[in-house]
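A single chain comes next, written as structure tokens; it is the form predicted alone.
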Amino acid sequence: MLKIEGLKKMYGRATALDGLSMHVREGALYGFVGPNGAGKTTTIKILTGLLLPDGGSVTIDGADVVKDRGKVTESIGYVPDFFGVYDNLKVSEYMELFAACYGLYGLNARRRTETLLDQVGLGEKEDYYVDGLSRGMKQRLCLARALIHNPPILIMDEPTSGLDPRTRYEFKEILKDLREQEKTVVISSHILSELSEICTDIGIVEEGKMVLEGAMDDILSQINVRSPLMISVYRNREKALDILRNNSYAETITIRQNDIMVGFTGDREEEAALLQQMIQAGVMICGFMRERGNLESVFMQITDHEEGRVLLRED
């Protein structure tokens, strides 16, 4: 459905994309994540035709985004991270304006508008002015607009940014409905817990390169994070780190303030032995437990994120 190979983009001397490759299968709900400045927004702008790449290739549903611009435009719907200014239009007028951009007029446009507004929960807001809508309603209207021409693929850049928890939940339910309609969805977001609940596939990008990509279940099994060990240290953290660095079962060590997250491959007996060793060495521990692996732990272990840093053992 969507295929990127060796994508490159420079801003002056700064490298935004450094040979990025990305593959999104048909019908996937693909989460596109990475630290700030990793290249996510640049990639999305190239996918939607807002930027030209400096190298590499991008095809959507078999069409090249540079050579077959018209066909690509028909194939995608785009939901940016900001709404735009259409304050003097009613919701129905706003939708019919964009319907006309795709050759839909009259009764066909009205029927399509009614269907989409009902789908995003704005069926009773047709006669409201756009500037009277809340931020969450505007984002849902933006989603309805992106679907006006019934595209097979939907590209969303931080669609739930700045929304309250209830509105984010409603947005998540809409995405589930789109999956049932067999839409292919690419969604960029920093809310990793939400992505892990709804996404079938994930791609993690850093410094303009794809560092990990695949089905969500496969990603969680590739890295030893299904049972990470969370250790909360009250005192003598450096001593605890020394012990972990010399423990053959500690594959990865991530620091979060006074907490240490360990990719620990040992069984319960070896886990108990580690706890005993730390206590005997004078490490004061106020928390020692297994945590179920999730998308956040994968992200923390493969990127040098601002909330922690990864310390890999040396062989």
The other form holds:
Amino acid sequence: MLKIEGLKKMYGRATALDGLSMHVREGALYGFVGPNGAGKTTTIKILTGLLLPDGGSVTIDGADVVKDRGKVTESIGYVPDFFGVYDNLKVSEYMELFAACYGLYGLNARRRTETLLDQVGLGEKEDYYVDGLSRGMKQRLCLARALIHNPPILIMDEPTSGLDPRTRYEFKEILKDLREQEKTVVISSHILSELSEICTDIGIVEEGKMVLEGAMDDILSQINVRSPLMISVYRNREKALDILRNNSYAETITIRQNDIMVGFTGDREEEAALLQQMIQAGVMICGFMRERGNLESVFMQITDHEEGRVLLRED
Amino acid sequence: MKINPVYQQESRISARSFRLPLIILLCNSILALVALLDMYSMISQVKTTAEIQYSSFLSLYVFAAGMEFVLLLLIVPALTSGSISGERERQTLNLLLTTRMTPGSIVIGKLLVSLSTVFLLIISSFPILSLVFIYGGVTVTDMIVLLCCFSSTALLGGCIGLCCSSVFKRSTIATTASYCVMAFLVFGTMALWRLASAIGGTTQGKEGLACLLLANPAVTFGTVIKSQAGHVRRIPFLEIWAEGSSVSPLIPYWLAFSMAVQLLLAFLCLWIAIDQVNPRRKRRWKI
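Given the form predicted alone, state the structure of the form predicted in complex with its partner chain.
So here's everything in the complex, that chain up top.
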């Protein structure tokens, strides 16, 4: 559905995108995450035709974003990280303006406007001035605006930033509805907990490159293995630390009160062997488990550049 | 009927705003006040001296048309200079650019909104200018020529405002730049020509400076007024200097040439504006 290969973009001498590749399958809710300055907004701007790439290829539904602009425009709806509304314009007029921008006029535009406003919960606000809407309502209006021409792909750049928890929840429900309508959604956000709840696929970008991409479930199961091992020691903590220091799978050891967090690269068998070794050495253990992986831990692990083995770090 | 969406939306907003009726009211009030006072003083003179000076009625026309021309020069850049930069400030330009709208249709939509406001202003002031018909001296054809002159000035001013609005990101800077460009066209070209005249001689360079006056809307307006009210079909100050020079063949057709040059200049500004709005252009300069 959406395919990016070796995308490059420079701003002067600064590299914003350094051969980024990304694949979004049809009907996916794709979470596009990365630290500030990683190249998310630049990628989105290239996808929406607001920037020209310096290299690489971007195809949306088979159409090249540079050469086949008209088809791409029809295929995408864009929700930016700002509202972009006009004062002195009513909600229905705002929608009809953008309907006209896509060649929808008269009754067709009005019907589509009514349907979308109902879908985002603004059906009763169509005669309100846009300027008088709350932040959450404006964002929902922007979403409805992006859907006015019924695009198969929706591209959203930080759509929930600055919204209160209730509005974020409502927004999330609307996204679930869109998924049911088989829309492909690419969503860039910093609120990772939200993305992990709704996204089917994820792509983590850093320094202009895609560092991890795939189905959310696959990535979370992979990261479970890489999640830290939490060991709660009741007695003989020093002995436990000695064993861990000499264990080749233990990359990092962090002491947090009575717990020891170990960056353990071994598999389930090595975990069991470690537990057995500790018990045999007389360490009294009351807890031994892998921390459950989530998107935040994936993100933090991938974007954490702390290199080398940290053997003793007390929080 | 499919109307340019930007034009439709802006027209709707300006129709709701108090600005348009206020501009029309103020401009026409000033014009009407000046014209009626002038007419009153002429009629008073007739009452006291029993002498009718028909040329005074023509001077009323010149004065009213001149006032309107100055108002146009002041209003048009203000109307357009915030249009593109305003879209940028509201962050709506990028939204429009992701739709089917091309940079050209966005810029032309903005220009049409400003021009329709200005034409409304020009048309609404014609009853005041038509006061001169009471006593005669100016024909309907003269009024049409004056309308053409006002239209070319409005188009030039509008395109300069749009160009500045697209080049500069902030509306205040764009407005200032628009007035500076207009001031250069009106006063700057004249000052350069006068400087060349003061130095004396008829060198190629000075003739070139005389050609700069073709871009001056005030000189065009002066030509129109002179031909209508002064019964002079040439520009005397230019004629004296240009006699026998390579510029002199232009003098009889000054009006047509100057309007053509100003239209070309307007289209150049429009092209720059469209190019600046296009996000997919290769950036040539950044302000």
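Between two forms, the rigid core is the largest collection of C-alphas that superpose within 1.5 Å. Numbering follows the first chain given and starts at 1. Bear in mind that the values here come from a model prediction, so they are computed numbers and not experimental data.
If you fit the rigid core between the two forms, you'll see the Cα of D177 move by less than 2 angstroms. Core-superposed comparison between the two forms: CA of N36 displaced by less than 2 Å.
Fitting the two forms on the rigid core leaves the C-alpha of N236 displaced by at least 2 angstroms between the two forms.
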